[in-house]
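Just the one chain here, the form predicted on its own, laid out as structure tokens.
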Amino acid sequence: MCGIIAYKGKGNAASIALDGLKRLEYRGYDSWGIAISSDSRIGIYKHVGRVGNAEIPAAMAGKPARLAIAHTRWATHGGISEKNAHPHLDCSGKIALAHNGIVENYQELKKRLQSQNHKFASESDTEVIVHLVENYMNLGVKKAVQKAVSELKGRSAIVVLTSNGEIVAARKGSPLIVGYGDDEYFIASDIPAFLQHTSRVMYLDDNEMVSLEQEPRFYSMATGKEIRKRIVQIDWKVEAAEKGSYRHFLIKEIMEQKDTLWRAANQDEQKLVKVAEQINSAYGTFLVGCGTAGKVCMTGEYFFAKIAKKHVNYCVASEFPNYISFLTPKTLMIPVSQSGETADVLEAINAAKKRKVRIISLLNVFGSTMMRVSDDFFMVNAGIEKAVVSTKATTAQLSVLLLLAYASAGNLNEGKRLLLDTASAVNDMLNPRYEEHIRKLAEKLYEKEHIYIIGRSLNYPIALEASIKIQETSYIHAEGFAGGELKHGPIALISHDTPCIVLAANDESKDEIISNAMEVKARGAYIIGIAPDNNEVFDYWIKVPDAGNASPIVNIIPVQILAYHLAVLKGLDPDMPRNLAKSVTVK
């Protein structure tokens, strides 16, 4: 949500900014804005809308500026607009400030700011944190960003700039990145807004602030004390935050699970078997996530049932505070997220840490805010991941809780073999005339007002995951269901012609689904399976691979390509839809 990017050094700091706003669109938001510091002044520009093809605004572009921050917002408090778009500027027009976050106590500093004669020009919670900057620039620019963080409540990332030619950011539960170039530095919500210049990165934790002087200077807001922090590597590749040929993202993040799903099989065995042994032995284990996470994370919670015969937990990430009193040092708690940086799951990962539970996360985000804060981790291996709507990261993460449930099981060996000859059916499966074959449904469904999907067992919480992925791309009403509780209600919905997806694999429950299916068809369903084999049933089959207990992995895989087609037909954007952003940092 929300994506800042702030930029020292020898390039036009104006393109620079710009172009880290572009590579940041991914994140979702309605408008945006940049402001420079040149000649002891700021120059500040705000646009509503897209930054797409936007050039350097006339304003800026004759200006040698070294230094600026830019913004792309997504509205939460005051509605869309330029006033509400940042960067912000304090009332002398001396220090500009882009903020990722919400003030929770903004009312209460706003009144006691302008009754100190403070001046506000927006409805935004951020532009009292400006003022309250303005407040304390006597005592410095660091000091005065130290203070001003201190008294916001929720969490914050910011950055200021000063007409002076100082950059400041600060960390209070929202990420911030520093990238490491040669003679220029970068500041950034991630890593891709600056990944072409350099892929030398910092990272700030929670309470930390940088300035940006002839190095990237660390201190803690707490005591005011230097840090040191040391230069990570990221090897991930300009090229793979690209489209290169595909028209959207979405589709070539789907298209490229030929690979991720290789990737996140190869894991170091030792620490499956080592976690499998402490999922064994926890007092309770918990697979806690958000969204699509959390569809993966109920997914998990059959995979451990059916397959090492063992009991964990599934709770979505927002409600697991309802769990704190059942957690004890010997709880283990599997927190999934894309992007690391979900606001929901790490404050579960802090309420569990107050009950010393530990915290094993798998992630797809090197060096993000949830890998910092665990005792251990898997990286899913997806790589960058920039539609906003999550298709190879989910498969990864369900690859990787497939193989710890086998290797529970004692049967790690079975589990990967199982994971290598899925990825190499999908690798087979996902080819231009299996894309053309779903494209030819979704031209049968885009005008549609609603869409069923039903599952049992393992592909029930798919299910639920396929109707994600349908609300957020088309903006179809699209509803999943366990197939056995059709008659317990949403039955009620079918009419005539009412598209039900049928996900029907090959295991103990397929007798009943195809059931199922015969059910809503008798009321005048269009039936659509998604099946390793053909049933009379069936209006319109698509074909998967029979893929036992990897089944959930393959089942969802039409049904992203389907979503995918049904946005491209009504007009849309798949990888931006609206409402949405890719990364959610607050609560």
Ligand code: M6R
Contents of the next structure:
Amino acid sequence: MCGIIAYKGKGNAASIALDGLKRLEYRGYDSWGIAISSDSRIGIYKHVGRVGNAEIPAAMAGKPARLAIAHTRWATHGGISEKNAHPHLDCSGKIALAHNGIVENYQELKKRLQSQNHKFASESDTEVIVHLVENYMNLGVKKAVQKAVSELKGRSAIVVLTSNGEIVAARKGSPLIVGYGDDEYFIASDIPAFLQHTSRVMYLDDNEMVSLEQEPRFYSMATGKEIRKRIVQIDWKVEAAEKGSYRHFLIKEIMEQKDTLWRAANQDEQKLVKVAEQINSAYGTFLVGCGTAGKVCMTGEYFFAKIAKKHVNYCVASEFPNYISFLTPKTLMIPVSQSGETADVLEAINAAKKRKVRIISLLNVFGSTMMRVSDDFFMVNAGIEKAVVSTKATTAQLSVLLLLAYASAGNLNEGKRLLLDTASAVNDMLNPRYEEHIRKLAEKLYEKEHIYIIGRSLNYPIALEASIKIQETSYIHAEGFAGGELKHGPIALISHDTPCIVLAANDESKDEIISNAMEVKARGAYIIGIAPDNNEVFDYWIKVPDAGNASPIVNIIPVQILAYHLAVLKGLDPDMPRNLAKSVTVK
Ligand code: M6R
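Output the structure of the form predicted together with the ligand; the preceding block shows the form predicted on its own.
After this comes the whole thing, all chains and molecules, with the earlier chain placed first.
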């Protein structure tokens, strides 16, 4: 949520910062802004809407500045307007600040600052931080930032630029990474912001600060003392963060599932077995995630029940506080998160850690906060996922949970064989003809108001996930149900031509889900079957490989493609759906 970039170096700072923002846009796209420092002055430019293809503002195009900070916003406090866009200025106009996070105690701080005659120009919670920094500036910018941040409640990452040419950034709960270029330095919320310049990075930990001097210097915010940190060489490829020949990231990432399932399957087997043993002996295991990752966790619960005959709990991270009294040092938590930065999951982890619960995460972003606070982790190896709508990370997470369930049953080899066969079948499935068949379906559906999805057993959570995919991309009202639940109420929603997607795996639930399809068809529904075999009840059939217990992985993929084409046909941006952002770093 919100993307920050700061630059200091020999290049044109405004232009490099703007370019970085374009690569961070998936983190928020309500408004954006840049501040530069040159000739002892701060120049600032803000704009409502997306960065898109914005050019460097005319006022900044003249004499290039060497220092800049920039921000792309996902609004929390205060409407989407120029005045609420970041960076924000202090009263003197000599300090600019960009922020990712929420200042939970901003009302109290604002009142205090107003009583001290600070003038506020926005409704944003962020603005209190720049006035706090201003209050302490007589101590020097580093001390001022340290003192200001110590007064904030909630998760934040900030970057401050002064008219004296100083850049200081601080992390308190939200991510910041420093990039080491050739005589140039970057600070950003995420690596793609500067990946085209450098792959040498330093991760800021919580309660650490960095000051861009001759070179970056790091400080503990608790003690104010300088600390030494290690540069990490990351092996991400620039092309992985680009669209390449694809029109959108979303379809690129869907198609990348040809490879990502192999990579997800390529886990350290000893570690899988060891973690499976820990699950087997734990006094309760909780799979915890949000949104799509939450649906992956729910599928995980079904995997363990069916494959390992083992009960594990799944829990939506924001609801985890309800389970805290069940936690003991023998409990295991498995957080699932693409970004590794989702605030609700981090809160759940914090609560669990206080009760000495062991944390083993499933992550896609190396170096993320969750990786750093977990006792152990699996990387799902899906590669950079930029579309807000999660696809390849989802199937990679499902793959690792499937392996863990098989390992827990003592049959890891069988699970691995199944997953490799599934990867190979998905590879064959994802061809242009297949995509076209689903695009034609999208043509039939894109003007509909409602789409329902039903599934049973392993595919019940996938029906829920399918609804998220369609909601996010097309803004069509989509809702997933357990097939058996329809007759208890939702069937009242079905009328003539109502589209209903039926996930019919070749498993013990097949006959029943087909019966459920019949029930809705009898009430006029238009039935789209996603299944290995055609059936007379289907009005439109999308074939998927018969993947046994891996059916959730293959069944979600056609829905991802459908969701993509619904967005395209409706003229919507599939990569950046309204109101959303990629990493939800606020509660
Ligand atoms: O980064 P995370 O996996 O923790 O993100 C969790 C959700 O915010 C995320 O899955 C969200 O639901 C996606 N937009 C779904 O496509």
